[in-house]
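So this first bit is one chain, no partners, the form predicted on its own, shown in structure tokens.
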Amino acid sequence: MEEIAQKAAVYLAHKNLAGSDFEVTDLSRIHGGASRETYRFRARWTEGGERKERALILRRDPESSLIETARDVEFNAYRAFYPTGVPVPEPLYLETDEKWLERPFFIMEQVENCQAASPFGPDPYGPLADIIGEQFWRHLGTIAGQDPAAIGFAAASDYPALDTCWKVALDYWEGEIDGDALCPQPIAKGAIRWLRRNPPPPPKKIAVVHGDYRTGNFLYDDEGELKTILDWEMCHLGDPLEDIAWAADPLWAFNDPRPGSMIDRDKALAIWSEHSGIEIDPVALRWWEVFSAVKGLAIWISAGKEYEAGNNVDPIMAFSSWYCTDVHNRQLVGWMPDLIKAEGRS
């Protein structure tokens, strides 16, 4: 820690010439992100002739990650979406170069006296349910309904068509279990059959998706205010119901109905297609509830070949692969022979 101090200090010097005597303290790592080590930490310094502080947090390319996703891409979505009013931290800094800290990274305000709820626990958010619930939904869907190339943020992604948007998504999650299963998947593979035999409607318009909107990757005050959105590494331009269907994926809701143990599903629809402009097409939507599954089982075995491969050893890492796994495949068990009957077949 001492030494990620000292050269977090140096840089931050190198990039604030104005200011002198550059220190960096409390330093501590925030554990449990599955894509980039995370610390938090206060920076000192002069300038101006007084003395100033700044809490923030600096978001490094692990070793090995439980996903493979660019640090430019989590940055520039910060960027785009901070000056429009969806609560994010303000973003500082993206350093590619490895000379500063041996991996690139990017630092970012902290946003302080808020917390993050558990999703693997009953009744995360108590009598704050229905006022974060609220507030959850409505930022879903002004992300949805920005436009992305106004904003900025279509200048880092490419454009999928509108009726391919599902096959980019599920050619590239289904080359993730491919490339890491270390055993045969068979629900995940006649999941994928089924999603391929099935292609959802075109979406009404490509917009950003966040990639990981869901319980547990945002902060909250005491008075159940949602201050900030986090994790944005999986963003990326395509059909804004793969973030609804990811946001009320059961396993965020520990055997609770409400999507996230918020507020109930058909509220959080309306408050969705209110804020987003957007009509929700039902038939679209169960195919993404089903991709989601399938994606949350590429993200686990993932997890479990790097743990496996004693890669990454944190203990998030097993617990995806085991409990995580066993959820959507018990999950996409339960729905197959519905939809099944859905399809005319027997």
The other form holds:
Amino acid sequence: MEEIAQKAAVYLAHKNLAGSDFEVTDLSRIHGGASRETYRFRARWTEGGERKERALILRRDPESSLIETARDVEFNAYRAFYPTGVPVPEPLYLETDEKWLERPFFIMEQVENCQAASPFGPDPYGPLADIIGEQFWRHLGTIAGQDPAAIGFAAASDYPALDTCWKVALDYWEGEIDGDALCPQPIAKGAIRWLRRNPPPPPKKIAVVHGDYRTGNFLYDDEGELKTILDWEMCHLGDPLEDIAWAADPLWAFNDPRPGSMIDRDKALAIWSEHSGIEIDPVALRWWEVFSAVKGLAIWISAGKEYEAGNNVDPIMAFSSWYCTDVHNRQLVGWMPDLIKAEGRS
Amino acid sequence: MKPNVQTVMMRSFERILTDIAPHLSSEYAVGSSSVIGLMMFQTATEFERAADIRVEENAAMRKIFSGAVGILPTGDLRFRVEQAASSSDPSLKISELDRANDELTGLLIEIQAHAETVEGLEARDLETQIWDELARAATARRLPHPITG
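Given the form predicted on its own, state the structure of the form predicted together with the partner chain.
What follows is the entire complex, opening with the chain shown before.
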């Protein structure tokens, strides 16, 4: 830790020519964030004759990640959304030169005095569930309602066609399953074949998709104010229903019928529609819900592969491969027979 | 091996959650040790049932293969399905049961995908049988959680 603190201080001094006497203190690693090593720390420096201080977050690429994405995707998302009113931390520095901290990293504002909830226990928000749920779905609607080009996001991301964005997403995650599976995956493969036989109607618009918008990936304070939305590393352009389906996936609700253990589903979807300006097609949403379980399986399968190979031995990698794979497999076998019957094949 | 593995795993899980994790000063260490404890809890269950689950799954897949031969055209897939239907587990070692399970599951995926392309009641019945077995197996493999059991 001490070595990282020293190197971070040197880097901050390099980036802040107006300041001097940089020091980094109280550096500690945050649990979770299996796609990046995440550290919180306090930076102190002298500027204009005054001693200054700021709480910051360092997100460094691990040697191997739960999600294989470039760190600039996440940093660019923060940069695009920071001026929009969607609560995100202020992004400060993106660094790809490995000379500073051995691996690429970025530094952003630390939003203090708030907490994240675990999706793997009952009723994580308690009496704050209603107030948090309203904000959770409102912010997701606001994200979907943004013009990607106007906020500067489109330039940093591939722009899929309306009628093929489902295929782009499915091809990617099926590729992850096929490439990383440690054993055959009959449930995922059966669900994927159903998804390909029954493509969703195209979205009305291509939107920014957060990619991992769920319980556990935002911070809130003691009054229930949602202070910041995190973990944008899977952010991309696509069908905005992808985010709804992922946020409402039963995995994040621990047997609670309320998506993410917050507010009722109908109310959540109504808030999202109001703030995105997008009407939800239930047939398309059902497709994206099945897709979400497949995407989840792909992530957990990849985590298991990285853990088994010894590339990333964070216990969360093994846990997600055991527990989350189990939940998503059971979810899909509960859904698929009815979906297949509804196809009406003779 | 006494105390048995289940007991040791459960006691260790309790120890980590109540006596060790709360006294760690690093947030990362607390989180990681809690996850390790949770996996010990799940390992206690898995150790007891692992062989039983695999033997039952392998037998169920062989039974499906026996009934599926009729809808398969003569050729490589049918030959492999016939061979698999009459195969048996080499031993009760988990690694060997897993190897057999992987081979059978790979073949199950092939005949399921094939059945989806074939018209007729037999093919639909086969699809139903396969999804029923996948559901049964997924339920049998459900991992316990300390809160929900």
